[in-house]
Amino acid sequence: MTEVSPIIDVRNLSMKFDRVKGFRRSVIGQVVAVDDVSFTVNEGETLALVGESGSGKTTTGRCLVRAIEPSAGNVFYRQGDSSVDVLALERRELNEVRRKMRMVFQDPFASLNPRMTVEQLIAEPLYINNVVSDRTEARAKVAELLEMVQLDPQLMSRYPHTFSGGQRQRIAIARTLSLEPQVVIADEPVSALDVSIQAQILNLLKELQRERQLTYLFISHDLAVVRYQSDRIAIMYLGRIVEISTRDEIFERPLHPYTQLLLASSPIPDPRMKRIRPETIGEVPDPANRPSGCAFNTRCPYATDICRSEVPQLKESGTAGEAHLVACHLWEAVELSQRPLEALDGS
């Protein structure tokens, strides 16, 4: 098996937001959005970060480029033969790293200035980073980028509101790739689009990845999209990663009860079969009042005393082949009890 090296190495990343109250905005507590998260992203792969709304996946993505300043942890980015801790960089050094680590946001209309033309939007990072020196050079580069995302360069004089959602996302992708990054953090890049347009954008992302040797951190809650797009998957619940493995391992052999719940909630394109939903109870806990021990213990049908008292750590499941990490005290019992599918006629 060919050895791959991580281009991103996240260690013990945490992000806490203060809870404030009243006119004086007095701090009355904290919300832990990301709680001691560690993972790696290998060069050239797509790692999907998956979880329900509020699981902390978007916050994690933004912490990697310091769009928000994390509370603790390290984010090592490999440059050639050396690595730098993104969270320890001064502003000037950080700007250099941000040229190589870029984001695509969920809502393209919100991420594009409505007062700027497409030409201005895409050329802006080129001017700021001294990639181009005059408008002629900038227009040529913008035209090249628009063709790359399969848009007509003659449209560069138009404003964002004149485009469809899919076209706006293509413009956002062109802007992201204008500085030739190595890593792209795609935060729900197709969730606001129609299904047919989603497929076009996903295919475009795959094509660009092959052509430009890109590495993706792909943030999503849509398991169908994740199955098509990812190489590996990390499952998040209430700010912590509970399972990491290859795409096929996660879909065929989910070990954490929360992963099983996510998969059971996803429809299957076979009218003769139905999902077997785990017997979960309760609702997602308040992030400001997290349960002790395993965060999923209040909803898990397998929970015992150890689940309520000790936080499980990500550990290897002990099987041969690809690494499969799971944060569950009882993962072996959970694996034995799962029945993902059954026929509607009972057979």
Contents of the next structure:
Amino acid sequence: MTEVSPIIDVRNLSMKFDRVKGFRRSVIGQVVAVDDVSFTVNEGETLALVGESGSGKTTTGRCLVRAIEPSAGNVFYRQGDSSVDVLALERRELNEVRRKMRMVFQDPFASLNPRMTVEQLIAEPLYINNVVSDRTEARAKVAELLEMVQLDPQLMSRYPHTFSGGQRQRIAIARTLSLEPQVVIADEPVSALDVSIQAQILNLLKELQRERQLTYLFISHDLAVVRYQSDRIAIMYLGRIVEISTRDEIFERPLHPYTQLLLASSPIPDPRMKRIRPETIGEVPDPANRPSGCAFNTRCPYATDICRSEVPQLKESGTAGEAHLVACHLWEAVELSQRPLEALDGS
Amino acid sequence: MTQATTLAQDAEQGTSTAAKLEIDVASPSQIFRWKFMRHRLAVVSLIFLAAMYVMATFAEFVAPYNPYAIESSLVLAPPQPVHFIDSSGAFQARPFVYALKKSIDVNTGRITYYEDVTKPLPLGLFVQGDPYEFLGFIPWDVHLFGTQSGEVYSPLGKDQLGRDLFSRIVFGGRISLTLGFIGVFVGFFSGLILGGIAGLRGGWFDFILIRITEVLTSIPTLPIWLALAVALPQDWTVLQTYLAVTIILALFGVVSGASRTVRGKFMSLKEEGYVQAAVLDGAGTGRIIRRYLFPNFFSYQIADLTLAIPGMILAETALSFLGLGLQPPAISWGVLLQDCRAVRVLDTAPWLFIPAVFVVVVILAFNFIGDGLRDAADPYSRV
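Same protein, different state: after the form predicted alone, show the form predicted together with its partner chain.
All chains and molecules follow, beginning with the one already shown.
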């Protein structure tokens, strides 16, 4: 493989929320939403961050642009030859980075100000960042952006309440891309939409990525969407990345028992196929009260003593040509015992 | 109004595409107006209150007499009914009243008034009467209505000193109707600043503010008003007392209420997706407050404030009735009701209660408007 330098390099990112109690606000514990997470995103690729609710995937995405301030770690963002640590920037430099690294939010009903017209909504980032100076210029740019997301520019004088969910998400995308970013952090961009609309938005995102050489960090819980959309996948469980590799590797050779559970619990649209469900027990533990050792040990069918005492580090499995990192003490044993799919009629 | 109703009907039937299009391009404030206009009672109340405020503004013109003018021969004279049919049974196109005659019971000294049917007094609009200064600086002597001959006509009777009650009510409206408004205005802006800082910044300021408002709202209001009203210096002018009473009432009712609601609304709004998105766009705090927080909470707040005005009016009435708010010679509806504290008055001059009717009707009107505004601001109600 050619040497690709990552555009985003996240190192040891942690986000801990204090739990306070009583009048004096004394700290009685911590909720670790993101725990020592490291990953890289290469230029032009789509990295999917997958996990169930509470796994810290959204928090991780928000920490990258400091929508919330992480407690520890570094986020290196490469611009040309130099790179900056986003978490160490002053406000003005941070705003510069935020122009290049933009977010698309999950709920298009909440992310658009109901008191602004589409024109005002899309032009707002342009005015704030002094990209345009007068209304004529802004309108021309807004019309161009609306055409880009396949909406009729004549609708720009309307308010968001007159649009459907899919149309609103298009407006949100136009707004996000108005500042010509390099990186788009898409936080569950289609999960609030009807399935029939999801495909349209996903295709639009793909098309825009091709046209504008965008890099996506795609946060989702929906494996079908992720399989369609991403180049690489990182699986998160209780604030830690447990496995990270290319899409095909993850779907064909999942190494971590949790990944196997995830794959097994998502429906497959093929009646001839049958799932072999790995046996898991229990519920997702409370993030405020994490199990010691491997966080998954309370539900893992293979857990042994070492899983309960020692936190497994993300390590190269070295099983294939492509990079495949897994955080499991027992992955070699697990891999042999599990195959997620089995054809019923042998075809 | 008609436009809004037809729009609504069209939308229900799903027929008129033109009307539908109009809803599509409507701004939130247009939709707010349409929804308010559909609330009949609120619209009627709004017109009524507007008329009341116009009346109070042009009190010198609307009132037939100077509110301080004493007619000693007509102490506690009853309201004079308007007639259209004269003593001979003939219909008169021009309404008239009869002059009052009085008889004194020699044993009890009690005065009884009765209509002198031999002396009809035709009424007219824009008649000449007491001279006054229109709007405070234009000398004039024309009044809205009165007898053409210039004889005394008291539509709502006379008080214990022979002063015209209707004129006094009209002038009293100046204080009673504006006190609520000014109080709510003052209270709302202080509440906006305090609650805004608390809601946006949080931390110790928020903590202290909330504790203070909790204490303020848990103190029984009447004793605290009494204490503060008694503390007002006796030698203050009417205007000074008026402003002081307003601020006392606003402080305890509106400021604590408004700062809490503003705080809560700001706290929830700043977590909204679109506010977060604006922060990531690089918008400064001022822009976020101006373009994102304010427009989104103002429609709720305006309904709240309208509903707070009646509380202020009632409080002033109650305080003045007890003799602790405004004092004569100031005229407010509460001051007028002070005359009703004597049982004798109830028996001999029940019309002195009429100011209470004005209080009730005005408060009802404010409540209806508040309801209309609240419904209009409700995002879940249909257009």
